[in-house]
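Quick heads-up: it's one chain on its own, the form predicted alone, in structure tokens.
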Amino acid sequence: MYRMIGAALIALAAALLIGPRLIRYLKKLHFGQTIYELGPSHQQKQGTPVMGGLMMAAGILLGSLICHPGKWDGIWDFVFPLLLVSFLSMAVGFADDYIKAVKKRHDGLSPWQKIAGQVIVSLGFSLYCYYSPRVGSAIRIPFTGAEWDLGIFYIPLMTLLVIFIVNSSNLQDGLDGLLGTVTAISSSAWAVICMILVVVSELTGRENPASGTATIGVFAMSMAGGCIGFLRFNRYPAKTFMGDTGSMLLGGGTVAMAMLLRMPLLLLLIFFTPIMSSVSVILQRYYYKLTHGKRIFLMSPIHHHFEKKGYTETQIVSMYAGITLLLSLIAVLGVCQSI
């Protein structure tokens, strides 16, 4: 537990210390956000520095490595896949941001380039989990003690899951402080789950559902601390945006924790609002095609629908934070029930 708290504090301090210097440097390079008139008016945000997610990355890296619990365990040590999935996902987002900011191509990477990068990362991680003696092809069923062995289908299903969650995280990043707030809460929930599993294992002498749970807990708190530090500069009105660099970093880290704990189904609760961002886009697109121009939402992702309805950015962030907190508590209670 002390290592988890230490990891959060280190990540928080790193983000707070790096943040002002990073923002000045991004401004100097003219790495600013370009706002297009496609939805709610955000013209006042024109030129706000992007790639602010790099300060979170620094915090997550330092917190995870400095507070790593126990002995290092080679390639099966969970800190390596956690960091690799997060940072390789971030690399795809960074390339997208760089092309937008430097090359002035507002579309960034082409859809196929982005998907190709994500497939490589997600497939590699799914194979790692499948062959890992600490994970395997079985996933835990929430609120029960049962497991579901997916067999060889684990690889394609989890590959699609990683891509979906990373892109859902990216879609959620549309308002000041939104994704950072949601991820700070959801990461804390994963840390609480890890702490419960570790305590129960120590008290009962039973093996953890995934060896290395404490390592995941430290990573989770590093992510929470990094997000909180980032919110110092990203809360409304934002001084910087995390960009695809940060959103894909957070999405990759989140899905990696869920898979290593063998609890990907809990993402439906703990990461509900980013998932609904993707669902709203899918529903909107197919409904528009089927009805030849009609829409379910005023705009998708759904947080922009709430903007169109007259909610302020801070009101939407507060609403999403409350939903995430409530559903995360339900997820934690579900894990307690299933132990």
Given for the second form:
Number of protein chains: 2
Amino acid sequence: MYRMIGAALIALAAALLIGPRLIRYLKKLHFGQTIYELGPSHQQKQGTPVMGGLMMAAGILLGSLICHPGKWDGIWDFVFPLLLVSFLSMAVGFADDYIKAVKKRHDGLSPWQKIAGQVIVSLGFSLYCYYSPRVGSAIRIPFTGAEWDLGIFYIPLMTLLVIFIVNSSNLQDGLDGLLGTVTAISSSAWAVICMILVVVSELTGRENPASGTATIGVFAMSMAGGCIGFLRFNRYPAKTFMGDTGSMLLGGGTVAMAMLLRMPLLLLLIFFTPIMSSVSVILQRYYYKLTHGKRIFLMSPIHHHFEKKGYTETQIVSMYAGITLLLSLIAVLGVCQSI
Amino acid sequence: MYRMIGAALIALAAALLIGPRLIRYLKKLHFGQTIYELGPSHQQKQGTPVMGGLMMAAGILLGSLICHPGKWDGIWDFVFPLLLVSFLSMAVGFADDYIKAVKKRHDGLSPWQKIAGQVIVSLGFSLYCYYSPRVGSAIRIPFTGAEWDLGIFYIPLMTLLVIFIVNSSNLQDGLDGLLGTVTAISSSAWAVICMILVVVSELTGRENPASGTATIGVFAMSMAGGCIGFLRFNRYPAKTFMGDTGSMLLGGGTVAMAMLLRMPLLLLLIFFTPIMSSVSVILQRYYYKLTHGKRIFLMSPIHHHFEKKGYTETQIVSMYAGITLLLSLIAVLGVCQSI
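Taking the form predicted alone as the starting point, write out the structure of the form predicted in complex with another copy of the chain.
Zooming out: every chain and molecule, the one shown earlier first.
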């Protein structure tokens, strides 16, 4: 398990070291073309380079490859799927960011292009999990030892889940340090859950994908380390934004961990605040349509509602962090209860 | 273990509900007498009522008493010692705050009165642990299964430890939301450690003070919940400060948990940043004396050094939170390794 510590420290160091260079490079990339097109509203934040999420990507990649606990022939088990899902999700976001920020076309990818990319990734991953002897179609019910076999429905449900979580994560990324802080905490929760599963499988010798769990733990720790490093540059006032690049990476990585651990239901607790962001957008839209023009929230996603209510960015981040921490503790307890 | 969830939620709710009333009451208490004596420097923060820590105290008390897992005849085992240490530590801080804020005597308690109070609490608690059949003079070495029997030296060493940690906690309490955030995370780490110990003792049936561990877990969760609730009012810009009342409560509670779990060494990781605050003050003072007037830090405790370097309060809080989260993960892993 010491590899988990290594992964977190490597990811942290990578993000911190790459950060300043990356920001300088991204600024150059932006400024060649942007400066003419400043909009009237978000002027003070214009010029902040997007795609800072790449520094987390570097951290996660280095951390989880260098500290991968298995042998190389076992690398297909969990580390490749994890990296593939998160990096392919990131690729969709990256394409969008790149077109918007560098090519200066405000529309980015078309919604259909985005969804198509996400469907390919999520369907592929759901099929992988369904057919993997280590995962399968049964999911664990937290707080009980029970499992729930979804059968063939696993595939469409999980495909939707991946898309939902990746976009939730994307929607939450709207305030300095918000998604980074929430994901630092949620990844820590996944890491702790992996530690517990490893200890329990060592103690009981029960059939439990121990090397796989350790791999997920290493990945979770590198995500936590990468987020903490990234926050160095992203906390208010942000020097860089993670962009769709970063938010889809984090969303993809999070949902992949949840599915490989067969604990997608725990996302409701651990990843509650990003899910809430999505739900607030959906509620707002339907309510608006239903009532022909009334709104539930002053603005959606819900963090902008709080902003309009007069909370500062750092207050909202602190609130979301508190909620995530508390729900993560409950989730960890749920895992302990189910053993 | 469900009681742990209850404890966290009760403490959170208590802090949130009591908060506004307490702040109004404290403001009244202050304003009768203060307004004449405003100093020139911290003027913008003057008027912010101190002793907001009382809302955490209420949360911790309610949470850990209502959700206490043992039977009433077992209450002496762990919950009373925990509450006694934290609340007696708080009493020393409260006396100081009260004299300063309400009686308007700037000197508060004399240093000797403070130290005397702390020595009584810490010596008493060290003796309790030394003679308790459930604790004793051996401490666990993290990352290994080994124990280290301190023998009779346990008493003076732990007496010093309690005083050191309570004062470290007190020294760190200098920025809006700083100690509250750090302690929310560190208490969560203790809660997770307790969950792991409970699961392991259930699985192995190994001799392990399970009901005691569960009690500490309940206490840890109510501390985490209380801190998260308190941050609602204490995050930047703070509506109230916890005061010595709060910081000594949190320090006392933290060190008491560590000692009852026989893991005082883990404080070096989990409570690293408060310890760093103390150490920075000590280094600064000795370096100043040694060099006849030179300084290592622009100002000590070290968070003021960062402030002078141009970091904002919220940036420093975010940095300390990241460090604490990462070190707490390592500590939890250390506990897993030692099983």
